[in-house]
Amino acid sequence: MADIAGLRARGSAFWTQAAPGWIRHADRQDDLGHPLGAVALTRLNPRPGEHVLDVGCGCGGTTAELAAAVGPTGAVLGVDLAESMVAAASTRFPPDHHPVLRFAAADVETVEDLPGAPFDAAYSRMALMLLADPVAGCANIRRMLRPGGRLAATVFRDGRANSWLPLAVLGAAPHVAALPPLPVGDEPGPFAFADPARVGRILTASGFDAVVVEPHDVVMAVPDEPDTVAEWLIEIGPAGAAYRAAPPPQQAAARVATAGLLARFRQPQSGYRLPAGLWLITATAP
């Protein structure tokens, strides 16, 4: 396994290579993906008035979601690693129309200080399991939580609850140039908060109390668009670079490839039928 330092680099990388598969298919994310993080937004129940940080917001619409709920009256901040999704989000929720709404560029593992800290309250879709020092983390998090403060997040759990999720590596893998180094072991990648017990112990490492994981399913309903389906699932995904960088037959053959090993998931006429194992992780900073 690389150290930290070398997997804080290769993430880096990673995510200025993959953010604008991102901001192209951020509206298709945020409808889709929704499931992914309706149950820890309701296991938050973030109320009117309070403050929330949004860690690994992504192109913005989590964030918003979060800045509905807490109202006028409310803050959000929506952190992210990837400094071209985090202009995107602005973008997509300028403040002018989004007054609650902000949102930063900045490494979670690392930054010192937030806009608007201590928040009330703290919420993660899918982006902890992505952390090169998971208790560096989470501790930070913890650290920008008022006393009392509650943390809700998903993750994936093993690739046996998210069958799906490897499918579209394995069809464009063929078809474009090399990809970037995938996750071994305990490496940041969809799987690395596979054990339970392992998330455990990261959360209560970083000083939160309450810690809570607890597992979750649910079903992503995605039309019935093999092509469109193929490419957002490519281009969001580790061969998303690599994708976008190849010719355009290499390309459709990416897309053929997945949307075949995608049709275990298909019913015709009626769309995909994506099944998600997640845990649910919440807490409680002292």
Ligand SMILES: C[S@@+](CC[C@H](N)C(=O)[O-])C[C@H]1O[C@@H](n2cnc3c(N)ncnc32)[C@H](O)[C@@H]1O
The other form holds:
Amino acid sequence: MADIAGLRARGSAFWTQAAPGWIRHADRQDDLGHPLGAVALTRLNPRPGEHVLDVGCGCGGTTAELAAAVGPTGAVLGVDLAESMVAAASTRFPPDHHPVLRFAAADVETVEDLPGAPFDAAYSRMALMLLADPVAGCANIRRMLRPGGRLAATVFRDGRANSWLPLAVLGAAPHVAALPPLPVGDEPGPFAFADPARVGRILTASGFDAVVVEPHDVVMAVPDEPDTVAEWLIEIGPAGAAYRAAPPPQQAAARVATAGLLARFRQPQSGYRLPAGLWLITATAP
Ligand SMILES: C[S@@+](CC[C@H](N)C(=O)[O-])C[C@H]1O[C@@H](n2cnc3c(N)ncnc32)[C@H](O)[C@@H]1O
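Can you swap the form predicted on its own for the form predicted in complex with the ligand?
Time for the whole complex; same chain goes first.
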């Protein structure tokens, strides 16, 4: 396994190259990805007037949901490693239309201060398992919370509970150029938080109290558009950059292969049903 500095550099490079796909599909991600974070939003229960941090906010869709919950007297800050995603979030939700909403480009593991801290609550959808040093990252999130501040986050469980997830990279890889390094073991990646005991140890070592890690199953309902669905999943994953750089015939072959692998999740005319197995993580700052 690479050292922490190497993993951080790898994460930064990965999210810089993945960002164009996330930006291109931001509306789709907000819509179809909603079930992946809804339970954490409900459990966090952000209240009018609260200050909330959205960790790994991507293109800002969840940050905007949090802003709607805290209302005009609250404040929400979305933080993400990828500068271009933060820029896209600020364009999608401009300050003159969303006065309680702000975005900042920062590595949540190492950032020393964030505007609006200390926060009443922190939320994260599908980002904590991507931290190079998860104890450092979660300790920094805890440090940004006021005493008694709440954390609610979702992460993927293991590959068995999310069997559709590797199919885009498997479908695209034979048709595009070399991919970035894929995670092994506990390295940052979609399944790095698969072991709930490890997740509990990370949160406890980060200084959180009342740590609870519970399973939650959802189904993403996706329209019956095989070519579009294949491109969305390729572009937000590890094959995204190589796919964008490939000539059109190779891109088409990558989409066809991915759509073929995803066919088992398709109900013709009705659409795709992608089952996602999550951990809902809740904790409190002492
Ligand atoms: C899987 S995406 C999820 C984005 C968004 N939360 C969503 O659900 O649509 C993970 C996000 O976490 C961000 N990220 C990864 N490591 C990070 C870090 N150390 N600090 C801040 N953001 C990070 C990535 O740039 C990426 O936008």
